[in-house]
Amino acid sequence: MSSLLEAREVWFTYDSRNYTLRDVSLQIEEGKIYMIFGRSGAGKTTLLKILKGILKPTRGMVFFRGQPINSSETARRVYSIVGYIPQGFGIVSNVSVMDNVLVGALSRVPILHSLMGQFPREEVERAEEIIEMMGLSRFKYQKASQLSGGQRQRVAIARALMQKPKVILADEFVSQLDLLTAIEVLDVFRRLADEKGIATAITSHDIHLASRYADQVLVLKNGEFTLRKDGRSVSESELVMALR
């Protein structure tokens, strides 16, 4: 199967001496999961921006269905199609989980329309039957800083979604919830796959859920991938040893 998205060959620095990810290839696929483990500083944010082209390489090249992503019109459109979730979320407290799932709709309505919260009737439609998929219905016109942590993991997967995404890049999206809920989330992000074919790249350093989720895992230290392995075959003592 051809890839959605590939980093080939990627080096990047910061400072132009340090180089934070040395020679990195990637192929993400339709409908696979992806979990990319790593220490604190190994790169993985780093990787996940370039993949969504917030940063670009300092050295090798982005790949969209093959074609690289090297002028400014297939970057916008490939920006468009790939959700990135951040660490934090980014969802906005202060605002309803409705006005933050309609959000991920901005790159298809003008822009006056949007500061003055006029959106298509199947945008917000569209943001209604994601919401229910979500399981967020009854807590639709509330504000996000009253949800859980796993319920405003779910408003960021549905924000991502109103992207009409074919791929979603997660920063340490379960690494701070508590077991069951970690798992509610991947249970999520498998359906997806799944059903509608989305691939998601998921960074973290809870090693745990690996085996159980993951398609492929990956480690990644000081900047280069030390480990590659079909997730349903990697052991958590081959992860340890892998990030030591």
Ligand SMILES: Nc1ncnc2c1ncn2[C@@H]1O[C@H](COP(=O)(O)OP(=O)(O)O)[C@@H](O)[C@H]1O
Contents of the next structure:
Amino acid sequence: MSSLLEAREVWFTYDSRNYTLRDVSLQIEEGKIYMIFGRSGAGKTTLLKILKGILKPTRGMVFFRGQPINSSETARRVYSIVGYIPQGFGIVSNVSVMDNVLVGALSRVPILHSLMGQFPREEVERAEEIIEMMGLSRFKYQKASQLSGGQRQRVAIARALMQKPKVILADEFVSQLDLLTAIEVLDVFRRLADEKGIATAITSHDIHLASRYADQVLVLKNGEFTLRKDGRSVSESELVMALR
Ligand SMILES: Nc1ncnc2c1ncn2[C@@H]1O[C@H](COP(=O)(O)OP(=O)(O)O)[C@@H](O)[C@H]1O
Ligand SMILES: [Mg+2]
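Next up, the form predicted in complex with the ligand, please; the one we just looked at was the form predicted on its own.
Next comes the full complex, this chain leading.
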């Protein structure tokens, strides 16, 4: 099966002296969960930004369904089907859950309408469905600042889902949560993968969650993958070894 999104032999440098990514390849397939581990500074965020198209590889290429992303048209298509949840979630604290979720529809709504808060009815209905699915209905009109960490993460997922994504990239997504909340959030990704085929790539520090959730576990060290394994067959000690 061809992958949805693929980084092939990607090298990346910010300063044209040191390479932050060195010959990194990753194939993201439909309905799979990828967990990427690595110490801070390993290059995790850089890799996600390359997959999202925020950064361009210095060498190597990103492919979408086997097609190289080399025109602004393919880049735009990919940008809209890849949901990206930055570290810290990028949600706006002083506006409501509903307004945060509607941000995910911006690529489909004329800018002037969105500025005036006039979202088409079908977008509002879609937002309501997604809010319901995320178990956030009770908080729909509350400000995001009033929510707990786990609820804010669900708002971030809901906003990404408004994009109708095929892939969600989530940076350090569950790292700040307590174990049970982290498990709840990861259960959401599992369900989205199984029911809708949405693939997820998460960078994380929570190695104890890997064997339970990851279809594939990857360890990035100094910009290179040093381990790549089926999540179900990886042990914590193996992960620690690869990280060190
Ligand atoms: N905007 C930037 N300009 C220059 N160097 C950067 C920039 N962002 C990250 N780096 C460097 O690239 C390396 C990898 O960073 P990053 O991808 O953020 O790693 P991680 O997410 O694994 O912590 C680090 O050495 C970091 O200092
Ligand atoms: Mg990072």
